[in-house]
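In the block that follows, a single chain appears as structure tokens, in the form predicted on its own.
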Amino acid sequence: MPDVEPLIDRFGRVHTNLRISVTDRCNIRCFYCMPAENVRFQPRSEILTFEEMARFVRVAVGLGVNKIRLTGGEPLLRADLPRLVAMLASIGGLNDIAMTTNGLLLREYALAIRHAGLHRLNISLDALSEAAFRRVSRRRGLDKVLDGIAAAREAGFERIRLNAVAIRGLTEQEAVPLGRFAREHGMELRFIEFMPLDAEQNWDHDRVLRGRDLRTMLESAFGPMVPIGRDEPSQPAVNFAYADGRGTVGFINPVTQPFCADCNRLRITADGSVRNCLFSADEWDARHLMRHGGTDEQLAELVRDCVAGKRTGHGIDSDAFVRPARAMYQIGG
């Protein structure tokens, strides 16, 4: 494909990161993702094919796209997802490609992502007590993710990220756990409000643990922090370090301190339809486009057109906001 503008929106920000869902299923069940029984998932003849992904993908990385991120659902319960790391990694013009998982099936298949391309790691862990894991997940399984972390690691996964929801009433509790365990094994904790994206509609904005709370209680545990750069603008995290040296922490604050102003992000759900927001109420269906005949050309012109619809933000601070139709899970993390 020759050499084309940038995705810019309206709002003159340049798009250049693309999450790709490669699956809506999961073998946990977080409450602020999914209903507790009875998912209903996609068919798996509308799920993207590996080749329809690597397809989207090439066309994104045309049009200024370097950075992608693999995410679910969970993205290890993909059959053969190595093969598509190799695809992905083969696509010249690819500065990072990594991965959100929940780190369950990361002993299996850790050294596997890791040998076919896979650059970068975010492992999930709300918890790091029992009880507020199967509170969190409603079902058993820390004792295998610390399992998988501990995989990943000996894989040679040098930058392991840990994202932690912050959820008031749960969180408080193993915030200071959390930090210890980051501190102690050289890893980076970022902790995620929640967000009105769970698929039970629970979400209330009191239930909301804001960032500076939390830096507040690792303070009080392992002395001051204090503000470092990011490592792009667009990045999402406020960070921070330990002023003894011992790690950083990230605080994602899309509640209480929207980042709108900086996103530079597209996603495609699992299913193929492509949106330019979490919180989007618009889609752009590439899957059809795909398997109907449309050209690269034509695919090009679909995300453009959805980064030209990207709204100035999401709204979740104003009256005006609506939840989207979709549950986390249905869009990807």
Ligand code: SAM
Given for the second form:
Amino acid sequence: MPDVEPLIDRFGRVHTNLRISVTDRCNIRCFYCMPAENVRFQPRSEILTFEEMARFVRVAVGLGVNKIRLTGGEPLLRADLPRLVAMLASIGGLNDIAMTTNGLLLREYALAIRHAGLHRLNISLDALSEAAFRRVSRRRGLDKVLDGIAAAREAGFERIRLNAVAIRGLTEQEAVPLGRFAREHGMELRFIEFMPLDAEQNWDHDRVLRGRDLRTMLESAFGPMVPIGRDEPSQPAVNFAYADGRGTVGFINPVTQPFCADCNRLRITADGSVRNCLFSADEWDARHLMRHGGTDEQLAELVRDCVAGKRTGHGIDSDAFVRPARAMYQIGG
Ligand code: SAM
Ligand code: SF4
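Can you now output the form predicted in complex with S-adenosylmethionine (SAM)? The one shown was the form predicted on its own.
Every chain and every other molecule in the complex is listed next, the one we just looked at coming first.
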């Protein structure tokens, strides 16, 4: 339980969920996220240290945060990541410590992060054909990702979730193979509509493949699906179970079915800026505060200000929508 008033915004949303980007670097170049070449990464000195991240998390937990997810960039590229996981796991009050990864380095790290105290893994997998994997990531590596998924299972991770970005012109061919793979391996599959956060700014409404269209494709291959409830109201996915009992599929539809009304998320970028939304135009500079003698009380105040500044929703579908200055890999997905 928080020892002070929880993080409630102007619309009554209680913030308990923090996403921490641990790096902006990545070993592939997904077109919906990063530029293909010549990426300008943040200098190392501007990236938070593990000690700074742990301090921020301790303050956030004091304000009621009980769930964290490590992301990036590719979190497993951050040297000695298991040490950060262990530091965070030793902070009391966190019910859930999860990570989103592209899976390429899981063969090396799955066991170490599990032993360090990581509870859950989401692994991104957009395609099961090498050609489509390369089209998305502009690199090779599907075999390595699949081996990484196997390594995560061998390390004892349960409830592994596979995330696929839903892109018109690409995901139509991949949906059924992904559905089959997830069913065969007992993993949950989630489709996330392509959002306007690509560094190259090629996003277009027409490139979003809607969750409901994907569901139709999966139903024609595997039979009917029935809606199932959400684990908690702030859960962004609309979930379905196959009627034959062989698994579940979630659809996150930020573009066609925004879930902002129930959002409980806060984010901190790898360089220490606190954001109240993926699409936020404003950031609160926690790194400056931490590196210039700011107290934990001042850090807590900064987080409160950030939550107080949260808008009702991102408005991707409105004419007034303005893309954030940073792309996905610089914010942390
Ligand atoms: N590198 C890790 C990975 O890919 O899993 C973690 C960071 S990545 C930014 C987190 C998630 O955001 C991934 O599942 C990725 O597919 C998703 N993502 C990235 N850009 C996106 C976009 N423009 N629209 C929707 N999802 C996106
Ligand atoms: Fe890297 Fe993840 Fe972005 Fe792909 S989505 S480029 S794996 S950070």
